[in-house]
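As a starting point, one isolated chain is supplied in structure tokens, in the form predicted on its own.
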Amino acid sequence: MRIICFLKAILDPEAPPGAIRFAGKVESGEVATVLGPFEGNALELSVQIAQASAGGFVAVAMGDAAQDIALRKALALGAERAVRVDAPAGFQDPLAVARRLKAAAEEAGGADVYVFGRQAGDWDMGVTAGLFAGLMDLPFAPLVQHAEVVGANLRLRREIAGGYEESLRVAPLVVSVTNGPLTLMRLPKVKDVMLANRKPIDVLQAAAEPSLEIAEIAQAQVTRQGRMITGDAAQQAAGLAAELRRFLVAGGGN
């Protein structure tokens, strides 16, 4: 099987509090860029499918040179080619992203399986994979936790409300991958990391797409109000009842 795995590098979610600031725009200072967590799951599943089907996979990311860290991770894990769709850093409208990724997939020659992470670890919109599937006119299987190659098809295990679903899917198709014990990304060998750092990354200049823009972003200001009810158990119960009555009279129960 031929696989195209779509990746995204994001600002390190483990950065200390206050390292990323929001004052009309995102200010990140010296925060490192890392492969997104669900993209790591997508990369692991791509490796598994490629190995089980004796196929190969291409890694694609969209953004500026900061995305190269994600692509080199894929090269270290066996990607036969890495492609970066050149675009400015920062927020990108998911539909515009899906259109540009479609152009990149077509330039790469298409695939039997298109693999996404379930959602980006920064903006958390979780819609790009579905939009891509619609643009490609392909079936879409979200929240995949495991894939087994069955001939030219895939048996997928998906996370659903209250449990799991297993189904046999006919390629070509689009999947988004969620976290789980079977999609925990393996660590590349040091030798493969060093080799990946020397491999080329193809940069694709995709046509600009109409896109929504974020006019302003700000961090929510959280305030807490409360008071301590003291006394013995009876006094605390009476005080709590009085607070509840006051809350209801003030309209808090509507």
The other form holds:
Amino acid sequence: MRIICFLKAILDPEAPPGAIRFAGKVESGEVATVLGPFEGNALELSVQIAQASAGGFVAVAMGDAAQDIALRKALALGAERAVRVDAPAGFQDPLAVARRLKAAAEEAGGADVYVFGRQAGDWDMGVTAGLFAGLMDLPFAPLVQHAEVVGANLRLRREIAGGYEESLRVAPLVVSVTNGPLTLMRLPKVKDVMLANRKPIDVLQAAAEPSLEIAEIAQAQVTRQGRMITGDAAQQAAGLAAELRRFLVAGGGN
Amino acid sequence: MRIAVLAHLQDVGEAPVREAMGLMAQLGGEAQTLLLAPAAQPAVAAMGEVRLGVHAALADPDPEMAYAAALRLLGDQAPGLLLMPEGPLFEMIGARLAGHFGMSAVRDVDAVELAGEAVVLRKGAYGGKAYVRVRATGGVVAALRAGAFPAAEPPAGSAAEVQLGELPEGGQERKTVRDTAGDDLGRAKVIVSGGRGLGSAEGYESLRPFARMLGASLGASRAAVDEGWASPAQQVGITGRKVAPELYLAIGISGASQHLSGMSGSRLVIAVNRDEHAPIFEAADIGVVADWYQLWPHLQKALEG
Ligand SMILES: Cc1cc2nc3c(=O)[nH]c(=O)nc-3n(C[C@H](O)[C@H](O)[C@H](O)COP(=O)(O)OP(=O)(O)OC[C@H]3O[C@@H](n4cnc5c(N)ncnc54)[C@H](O)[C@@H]3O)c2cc1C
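Starting from the form predicted on its own above, please write out the structure of the form predicted in complex with the partner chain.
Let us now look at the entire complex, which starts with that chain.
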């Protein structure tokens, strides 16, 4: 199967509170740029489908050169080619993103399976895969946890409310990938990482007019004035047990 | 501006649909409610004047089926603003409909204003560390956060049924499996959640007797789900369940903003973490800096005694 895997590098989503400042703009300070975790899941699923179907995958990202770390991860895990759709860093209208990714997909000759992460941890839009499917007029299977290659088709396990769905779906199609033990990203070999650093990244120009823009950005986290239960483990346990008992006596509990 | 609400009553329940209808009424203009349902049930009758697409298979819709049904309800003219409750239907088809109609899409919306021909929507970003207002000028599909808008009494009237005809089957050999592990998280008054800090599946299991003592339901961080210790239905956070119990206990969870986004509505938060600098302590009312495995034997004794 031919696969196109869409990736995004983002500011470390686990950066501690306050490390990134939001006041009219994003001030990233010392925070590192990393492959988004759901994009890591998407990359893993792409590798699995490519291997199981004796096919291959192309990795596509959009943004400035900071995106190359995402593409190099893909190259180290066996991507045949890496393409970056050139764009400035920062917020982009997801519809315009999907349009530009469509142009990149067409340039790459199309695919049987288009793989996205369910949500990038910067703007938390979580809509690009669906928009892309709508633009391409292709079926869309969201929140995939596992894929098995069955001939030219895929048996997909998808997260649904309160459980999962399994079904056989016909390619071509668009999927978004969610987290779980079966989509944990594998680690590349050191040798492959070094080789990947020497491989080219193709830069593609593709334009699309945005119809969504940021009007305001501000800090949001609410913190609580907590107090600590101190002492040795026995004292802490006694203090915590007292709190829990107080809560239960006050009528809390299921 | 033409505004429409699109929802599947079954997947989110009545309240979020009424909230979307309330917002639509408040924004004014030409309004329409489009509902999908497996049958014309009493719940539908209670929603007043709506266009209703009925198909038995909508009891448990495949994404392709839901998409085709929604397109038939919408016709070829999309509204300028399409409001959908955040939930399974939006997940399956919201953004795809937007792409089809050349509209943009925004999820997790908790405020909406009209500004001439533009729509300004507020949503969280960076895992809840920030919020943004985005201005949409070319039509937008918005997924509304549950509870963010006041519910409205539906307008008087009755449902007009729209013939959906044959719907595509979508996936073949389809089966859906219920995962009961996270079933009661939404209703639970007490939740005990475990994270990567528990170190192993057996470690996560050690929360079970603790939860039983408190009559609590078991939740998990994304990391605990990734490890396979807990099921995806138990994931609490921005891409998991949003919970608001009276008491939330976070054990071995660092407190990443994406996790906090799912439990910040809890009344009392207690955190146990061996790292005194863990961000969870800034989101907790009561903190215990301790190794869970040293604390638990004492705690068990103290609670049993
Ligand atoms: C778009 C996006 C969406 C996401 N959605 C979610 C979501 O819905 N839910 C979610 O949870 N995460 C989500 N995440 C992931 C999130 O960023 C974190 O990676 C995750 O929450 C970390 O889980 P954790 O706290 O269990 O693990 P870690 O961050 O590894 O924390 C483990 C903690 O355990 C403590 N610890 C270690 N040993 C012990 C011990 N013996 N006793 C006590 N404490 C101990 C450590 O000090 C540490 O603080 C999302 C990320 C992104 C980018």
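C-alpha atoms forming the largest set that superposes within 1.5 Å between two forms make up the rigid core. Since we're looking at a predicted model, the values are computed, not measured. Residue numbers count along the first chain shown, from 1.
Relative to the superposed core, G231 undergoes a C-alpha shift of no less than 2 Å between these two forms. Superposition of the core reveals a Cα shift of less than 2 Å for I10 between these two forms. The Cα position of K25 differs by less than 2 Å between these two forms after fitting on the rigid core. For R245, the CA shift between these two forms after superposing the rigid core equals 24.3 Å.
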